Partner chain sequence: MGNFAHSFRGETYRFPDLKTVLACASGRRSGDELAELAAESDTQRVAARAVLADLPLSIFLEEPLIPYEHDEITRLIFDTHDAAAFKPVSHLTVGGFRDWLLSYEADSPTLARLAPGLTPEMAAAASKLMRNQDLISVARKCHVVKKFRNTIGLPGRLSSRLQPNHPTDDLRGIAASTLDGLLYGTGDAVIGINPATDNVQNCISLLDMLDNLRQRYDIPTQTCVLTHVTNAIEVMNAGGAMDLVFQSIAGSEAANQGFGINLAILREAQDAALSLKRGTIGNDVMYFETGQGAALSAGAHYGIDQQTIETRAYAVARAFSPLLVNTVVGFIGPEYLYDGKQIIRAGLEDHFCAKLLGVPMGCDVCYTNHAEADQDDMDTLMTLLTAAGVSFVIAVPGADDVMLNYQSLSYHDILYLRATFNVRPAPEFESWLEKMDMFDAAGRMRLPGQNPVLKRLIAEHRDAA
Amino acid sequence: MPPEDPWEKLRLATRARIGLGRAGDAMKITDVLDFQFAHAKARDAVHTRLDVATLKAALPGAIHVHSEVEGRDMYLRRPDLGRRLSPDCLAQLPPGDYDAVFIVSDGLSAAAVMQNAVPMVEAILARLTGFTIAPIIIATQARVALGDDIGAALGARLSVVLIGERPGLTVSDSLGVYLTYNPKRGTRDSLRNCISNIHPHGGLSYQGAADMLNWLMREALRRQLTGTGLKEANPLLGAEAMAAFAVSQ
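In the form predicted alone, present the structure of this sequence as a single chain.
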């Protein structure tokens, strides 16, 4: 009977690589190959282009805009340009009296957006009775703050940015959602709420994230704020959403 592995209980609680075995003076080849595969997936997630045509087909009426970035290399070197909407796109954004605009953004993982954005949008829209929603925006070469320019151009009271999160070596397709009240250029990150780690393999579910976002959006409009001032726990949320809400704060 093999000896008990003291690391096994910890491995059940995390996807992190802990207590890896050895083969002589080196790591086991299976662990090395697993690490290299995870690193390759993370690199692919950053550099893969968003499939705008597929997203537009799944989100009827969506409008495609882009930041001032020209190419992926510039996106990685100049995050400031990824926060600013290209002036060429302003004419595509119809201003109106909108409660919210949803902005599907590539961010640092197009894979996360292609896998998670459409079901996440569908889950939250099903909960937003009584809301006036702007046309859905698909934004490429986008950082979170690009939602400020878009929200201001549309006249939306809330911008909701769904964006591919920075890939790691355990998850390369995790979606984040950033909520901002009264979006405008120069908004500080402390004035946003974030729901992170949305994905179907061990992350926050679409339903749990939508429950949380629904509550945050309604409270944001009622209190006329987002960010550090909007962090009270909602007793109506399920345990899954509440646990993730605590982590995201």
Second form
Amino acid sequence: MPPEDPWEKLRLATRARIGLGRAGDAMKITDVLDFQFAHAKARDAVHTRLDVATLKAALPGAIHVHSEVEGRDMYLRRPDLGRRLSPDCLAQLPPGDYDAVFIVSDGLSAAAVMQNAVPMVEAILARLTGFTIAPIIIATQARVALGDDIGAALGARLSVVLIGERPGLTVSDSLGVYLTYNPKRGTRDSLRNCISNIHPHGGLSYQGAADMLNWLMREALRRQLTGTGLKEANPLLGAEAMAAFAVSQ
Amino acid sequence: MGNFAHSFRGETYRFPDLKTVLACASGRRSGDELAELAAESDTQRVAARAVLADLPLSIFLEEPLIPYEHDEITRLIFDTHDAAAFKPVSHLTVGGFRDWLLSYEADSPTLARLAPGLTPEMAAAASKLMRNQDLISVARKCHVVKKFRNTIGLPGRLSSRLQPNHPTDDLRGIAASTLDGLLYGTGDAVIGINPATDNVQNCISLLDMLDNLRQRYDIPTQTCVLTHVTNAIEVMNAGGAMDLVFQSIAGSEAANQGFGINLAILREAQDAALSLKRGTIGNDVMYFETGQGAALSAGAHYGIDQQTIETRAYAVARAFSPLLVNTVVGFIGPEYLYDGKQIIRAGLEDHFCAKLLGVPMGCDVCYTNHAEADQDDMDTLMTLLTAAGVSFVIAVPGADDVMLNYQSLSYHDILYLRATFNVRPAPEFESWLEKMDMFDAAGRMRLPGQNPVLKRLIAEHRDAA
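The form predicted together with its partner chain is what I want next, because the block you gave corresponds to the form predicted alone; please supply it.
Everything in the complex follows now, all chains and molecules, and the chain you saw is the first one.
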């Protein structure tokens, strides 16, 4: 009979790498390789290009724009350029009378966008009856604030940036959503609302995130603001959405 | 107005002012490039170092980098400068000071006496003229000893922070990670949690759990929940079990405003923690984190390079006699420190400058997944820092922080460092490990299968879970 693993039950309480074995002072080779595999997956998520063609096929009418960044190396070094729309793309963004624009952005994890953006967009659009929505924008080499340039160019009252979050070892495909009222260049981050940790590995569900986003978008238009002023959560939201809201504030 | 110029092979390199000399003399790093402060070429960088080497060390007492009237950190630096302590090196140039630091004359007691006479900018300037080995060998001579329930920073010792973070602050999950770390003999610097939910009630629950654990096993260490200092004050008012007050700090008043703090708030929190009298052998109650890039990311760097303004945060730390300070060197991201080379260099600079100023520097040897770095780089940095006599490092289960989503050191790494350098945990904590029968005959942490204590502890925790 194999010896009982004393850590088995404790592992149910945390994803942390507890109760690892030892080779002398060091980690065992299986744990070393498991770690390297997770790190490689996270790095691949950062460096893989967004598959724009597949996204366009899944989001009919979507328009592809990019920031002033050229290449992933520059993206990582120059967050300032990742916040600015390339002037070449301006002509693709005709102004209109829009309540909101959805901007699907690669951010730090193309994998998060490929995995979660389309079902997330579908879930929120199904809830936004009565809204005038701009064509969906696909933005590459994008930081959150790129949504300010895009929203301003389109004349949208709200910009909703769906963006790949910085990958961890455990989850490398987590999506974040940033909502900004009256988007324009130079908007402070404290004037946005964020819903983070949207992914299918024990994170926030699309339905839960969409419920929360729906409420935030309607309140933002009614009260004409986003950010810390829109902190109070709706008591009608489900427990899951409330918990995520508490964390993301 | 000084003359900031140097000629090399017929070409003259000129710099408009002192802060430009400092910025251009800094080793290449992405944060200075982002701020458009970095040297334009390698030659210009060395020319700036040559200019810097010939400047009098006392120039930093004459030309504040941020005006005295505009910045309370500048006022702190100038108002607390000890001219008598500075006297022995007051005649030196920056280059001469670098040579003197490496001399046999500059021994540990001499450097300790000098510390109050140095300003952060002097330390930063010297560090820019120092190779990695210089940063190590001088830092090694600087002993900064602090006490609360144990003694941190003695020569031949390496302490560790046990960091049992959990993505939803689950108490059982945190207890499991804590237990795991204790079985590697880590946690003598502090058992410290970064909370996922930063509110007062949650902090009190977490502190309560850690304090019960500490008291139950009579562990001679301190515990901490790394919440904002204003929360800490509320926690203490509500009677929470707060050993140490934590706060992230930076090198300008405006950058500290970005953190929602100033010197008065820090003093208020320190006074509150001192009044609790929870320390048994000392009253060093503060724990600070710093890191290159913090001031720039707050837009409050005043055109000063990121390494120089980082050192000004050590003036803030020094004013509060902290038990613990650590640079979060690889955490802030590749836009400030791009790769392993830059992270390693910055870690050594931060440690050297802080120790020279009398600040008990530790390090979170770490990186994020969008930096060009990996565990090999962390192996290098932790090895170099231990050679340099770092006060403590941070360790998490399997090097993977599942709450903050970055990689630090593993509990295993602490065993490697102890074995390789023959360094020991804090003496009081080492005695506790002996008492708990955690060492084998050779003084190494017992392997899990040979550890009767482990079996008992796990059985107790499993039943509790």
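Note that the structure is a prediction, hence the values are computed from the model and not measured. Positions refer to the first chain, counted from 1. C-alpha atoms forming the largest set that superposes within 1.5 Å between two forms make up the rigid core.
Once the rigid core is used as the reference frame, the Cα position of residue 20 differs between these two forms by 2 Å or more. In the core-superposed comparison between these two forms, the C-alpha atom of residue 40 has shifted by less than 2 angstroms. The Cα shift for residue 190 between these two forms, taken after rigid core superposition, is smaller than 2 angstroms.
Core superposition gives residue 29 a CA displacement of 2.7 Å between these two forms. Superposed on the rigid core, the forms differ at residue 10: its CA is offset by 5.2 Å between these two forms.
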